[in-house]
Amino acid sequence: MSTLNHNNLSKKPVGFFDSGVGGLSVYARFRKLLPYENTLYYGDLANMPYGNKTKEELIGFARKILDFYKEKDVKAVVIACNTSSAQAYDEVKNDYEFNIYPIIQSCAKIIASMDYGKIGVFATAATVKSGVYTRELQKYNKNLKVLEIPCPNWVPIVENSRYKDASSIEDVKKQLDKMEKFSPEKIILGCTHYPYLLSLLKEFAPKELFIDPAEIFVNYIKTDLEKSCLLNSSGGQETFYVSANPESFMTHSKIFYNVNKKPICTQ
């Protein structure tokens, strides 16, 4: 491929999507690491939360968003959502010409190589039901023992800033007590919201026990774009889209990223 064609491809945007604002935790790390990339972010607020949806519904949501990004002529799409990565990625990964980066599958190989014997995972009910973390981690380390525990109340705790509520503290401690019986060497925070609970989690366990996959993920994407000669060296435009409730997106996004202009509603 000519240098000119590579330059044209590199300037195409990278798309991100999640059910709402949680994926902005990945997006924020990406923007910090690769500030010259042109980026699009899609929050599917019309269908949130994803954690209690069926696999068929999640595949449908993913296809609709990926079709949207196909029209936007992106060079890659980042599934900044553990639930979509778990339930939809394998069904859609071969149906598009651009690269699709799922957070779980992209991180599993790296985490599995870290030479641990026991890994715990906190995730949404849909992610845990899929068993994708266990499956993907053991694909690269068959001797690795994995325990996945669903934490359905944690997303609302983060989005509503209920960190000091007695019920929130009780719920976090309850899940950690379950996990401690397994004695994991590390615990993956398997939802993009969960790293924002570290202020609570570290009250009951060492901060070093937890893995935030977002940091591993964005470095993986950077390396892959670099190998494909698709890194952009002069850009940095960003656009935000939602399927509903742009005002709500603006309000809740402040937890994760400074979105300085109202997102475009696609419906």
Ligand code: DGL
Contents of the next structure:
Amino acid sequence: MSTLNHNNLSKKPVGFFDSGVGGLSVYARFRKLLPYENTLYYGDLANMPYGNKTKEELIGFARKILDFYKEKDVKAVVIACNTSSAQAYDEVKNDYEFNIYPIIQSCAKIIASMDYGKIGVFATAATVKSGVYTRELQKYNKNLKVLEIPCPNWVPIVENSRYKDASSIEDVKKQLDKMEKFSPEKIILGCTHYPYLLSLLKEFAPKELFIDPAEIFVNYIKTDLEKSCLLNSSGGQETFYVSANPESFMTHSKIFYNVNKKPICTQ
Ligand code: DGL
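Mind giving me the form predicted together with D-glutamic acid, seeing as the form predicted on its own was just shown?
Let's see the whole complex now, leading with the same chain.
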């Protein structure tokens, strides 16, 4: 491919998606690492939470967003959502010409090579049901023991900023107590909403116990875009989309990322 074609390709945007504000935990790190990329973010608030949806539903949501991004002529899409990576990625990955980066599969090799013996995973019910975390991690380290625990109440806590409610604190403590019995050396926050619960989690366990895959993920994407000569050095624009409730997105995104203009509602 000529340099001219590469230049044109590199200027195309990178699309991100998640059910809501959770994917901003990945998006914020990406913007910091690669500020000159043109980026799009899609929060699928009409279908949120993803964690209690069926595989068929999740494949449908992913296809709809990927088709939307195809129309937007993106150079890549980042699945900033563990649930969609777990349940939909395999079904859709060969149907688009742009690169698709799923959070779980992109990070598993790196986490597995860290040489831990026991890793815990907190994730949504749909992610846990898929068993993808265990499968992907053991693909690269077959002796690794993995325990996945579903935390169905955590996404609503984050989406509604209910960090200080007694019931939220109690639920976080309850899941940590369950996990403690397994004595993991590390716990993966296997849902992009969960890093926002760190201030609560660290009241009951050391902060260093937790792995937020976002950091590993964005570095992986950067290396891959670099390898394909797709890094942009002269852009930086961003646009936000939601499938419903733009006001709610604005309100609850505040502590994660400075979304400075109202998202465009696609429905
Ligand atoms: N933040 C997403 C994830 O990483 C989805 C959470 C949800 O909507 O249930 O799994």
